[in-house]
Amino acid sequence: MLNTLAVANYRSINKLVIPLGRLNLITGPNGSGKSNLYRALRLLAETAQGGVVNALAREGGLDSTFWAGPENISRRMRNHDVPIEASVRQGPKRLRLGFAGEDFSYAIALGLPMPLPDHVSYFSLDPEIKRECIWAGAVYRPASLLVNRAGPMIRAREGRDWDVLAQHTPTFDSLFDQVGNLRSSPEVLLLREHIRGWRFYDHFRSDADAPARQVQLGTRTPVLHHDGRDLAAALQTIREIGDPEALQNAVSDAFPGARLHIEPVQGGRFAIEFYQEGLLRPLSAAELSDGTLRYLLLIAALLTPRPPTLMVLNEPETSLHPDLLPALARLIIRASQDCQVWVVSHASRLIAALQQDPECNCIVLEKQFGQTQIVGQGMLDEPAWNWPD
């Protein structure tokens, strides 16, 4: 489980260190930085997938993602005694992302390449990975460092010495792409697989052409695809190797008197049949309302027979009637018993229902002087965190 998430110099986030629990609820007014925090977590996930540089390119390039305000806002600026203005930077400009886990912690720093006088490249705006570190425990200390990547060189601790794992690592490749085996660097391998296990569900499609509305070829599906294309197979997989009772309870909790059936059709394809009280025939996926379809997709995601290390739901209340949100909250709370859950929401009824769980870690964001901050978090309230030098 992740205990701490740290982000620096990313969009509206100048410096932010967030405590995490088993069930995390991120909320706040529009424009407070919820989406930026969600995107920062997705960037962290891309480091283990080999796509962090491409992900930054899709956002407009590294330079456009940097925090646009001054490095530090003084007390006089906060009191409006002097205008907010740039100051001399104390260090190089870096986008920093990191987290502290129960066993290992990780941090990455990205920056722009140094210009060379005799070398002209069309890729001079491509981000470079300047530093990556893996250490034991929650707080970085030089003595706890296990794997250290500085520029192109990656080294791993070997007793009291350091073993060089790679000397010419491309600046656009993470150490997760280059090293990682059980003999020389088990920490890299374990952490890479941990991050690759994160699951993100963001705005399922529910339009007339949505993949979830189509009859699809059915194979065992313990993990719902991020666009929901294998919904029928995922629901049937829960019935056969998951918790069929929880599946039926989730449907009945949201739609009293309703039941779900998966019908095999010609050619090994699966079709959804949704029985509602008072109707003489079942409804197909193509006939379901947007809200009903999205709720079935959330059921399939949250009742997965193969829980991930981290599941992230971005505004799961989209298209749902407010009366469905208490049932959705109960479903999320149940899922948080099997994996760490992160929910981004601004639906007051869902927020209130999730906060009834004593383990709900509610993080309310606000924006002050353009910076995303946690409401009520002072310097002494932040989790202990040190960025590697």
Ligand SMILES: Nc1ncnc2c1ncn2[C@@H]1O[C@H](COP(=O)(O)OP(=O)(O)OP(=O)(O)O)[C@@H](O)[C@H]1O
Contents of the next structure:
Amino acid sequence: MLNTLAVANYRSINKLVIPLGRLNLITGPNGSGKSNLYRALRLLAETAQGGVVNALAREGGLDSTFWAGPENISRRMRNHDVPIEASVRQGPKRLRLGFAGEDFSYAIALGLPMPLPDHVSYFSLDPEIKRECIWAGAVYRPASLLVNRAGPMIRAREGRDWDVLAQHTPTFDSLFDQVGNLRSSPEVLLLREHIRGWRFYDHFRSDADAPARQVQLGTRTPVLHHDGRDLAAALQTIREIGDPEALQNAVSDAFPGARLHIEPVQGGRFAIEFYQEGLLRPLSAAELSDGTLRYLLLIAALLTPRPPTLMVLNEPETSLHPDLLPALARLIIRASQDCQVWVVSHASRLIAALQQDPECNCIVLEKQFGQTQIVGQGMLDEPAWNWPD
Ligand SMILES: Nc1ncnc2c1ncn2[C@@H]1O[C@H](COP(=O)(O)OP(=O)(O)OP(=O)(O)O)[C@@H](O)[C@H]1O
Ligand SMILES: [Mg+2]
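Go ahead and give the structure of the form predicted together with the ligand, now that the form predicted alone is out.
So here's everything in the complex, that chain up top.
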């Protein structure tokens, strides 16, 4: 489980340290930074898939993702005594992402390359991984550091000494890309597998050509694909090796009197048949309404027989009628008993229903002077966090 997430210098997030629980709900007005926080978490996930540099390029480049305000906003700026202006930077400009887990914690710092006069490269705008650290426990201290990557050099603690694991790591490769070369550092492998276990669901497609509407290949599918291309197989897998009763209950909770059937069709393919009260024949996935299809996708995602280490749902309420949201909240709360869950939402009925769970950690974001902040978080409520210097 993640206990803390820390982000600095990323879009509207100048500095943010967030305490996490089993069930986390991120909410706040438009433009408060919910999606930025969600993207920061996705970027962290990309480091373990070997794609963080590319993901930043897709976002428009590191330079445009840096926080566009001053490093510090002084009390006098806040009181409008002096205009908001840049201060002298404390150190080089870095995008920093990190988290504290149960046993190990991790942080990465990305920056722009130093221009070299005699070296011309088409990739001179690629961000570089400047620093990565894995340490024991939640709060970074030099004494708790286990693996330290500074530029191309990776070292791991070996008793009282430091063992050099790699000296020429490319600036675009993360520690996690080097696992095969890093003997004697089980923490890197453990953390990589942990992060690779995070699962993101973000706006399922429901248009006429959406993968979820097609007749689909039917092989055992304990994990629904993020675009829903294996919905029928995922639902049947829940039936056979998951919790079929929970599946039927989830369907009837949302659509009273309805029932799902998966029909094998020619060529090892599966089709969804959705029986509803009052109809003489079942409807196929192609005929379902956007909301019904999305809801079935959410059921398949949340009742997975193979729960991830972290399940992230970005605005799952999209195109659902408010009356469906309490049932969705019940599904999410149930899922949070098997894995850590993170929900970004601004649907008031979903928020209210999730808050019925005493375990729900509700993070309300707001923007002050352009910076994303947590409503009501004082200095003392912020979880302890130090960035590796
Ligand atoms: N580089 C940057 N520096 C500072 N602020 C930025 C930067 N890039 C984007 N922003 C700000 O971040 C805000 C957008 O945040 P985000 O998209 O996370 O909002 P949101 O809470 O998801 O809103 P919505 O509910 O509308 O989806 C915008 O107000 C934008 O001005
Ligand atoms: Mg958003």
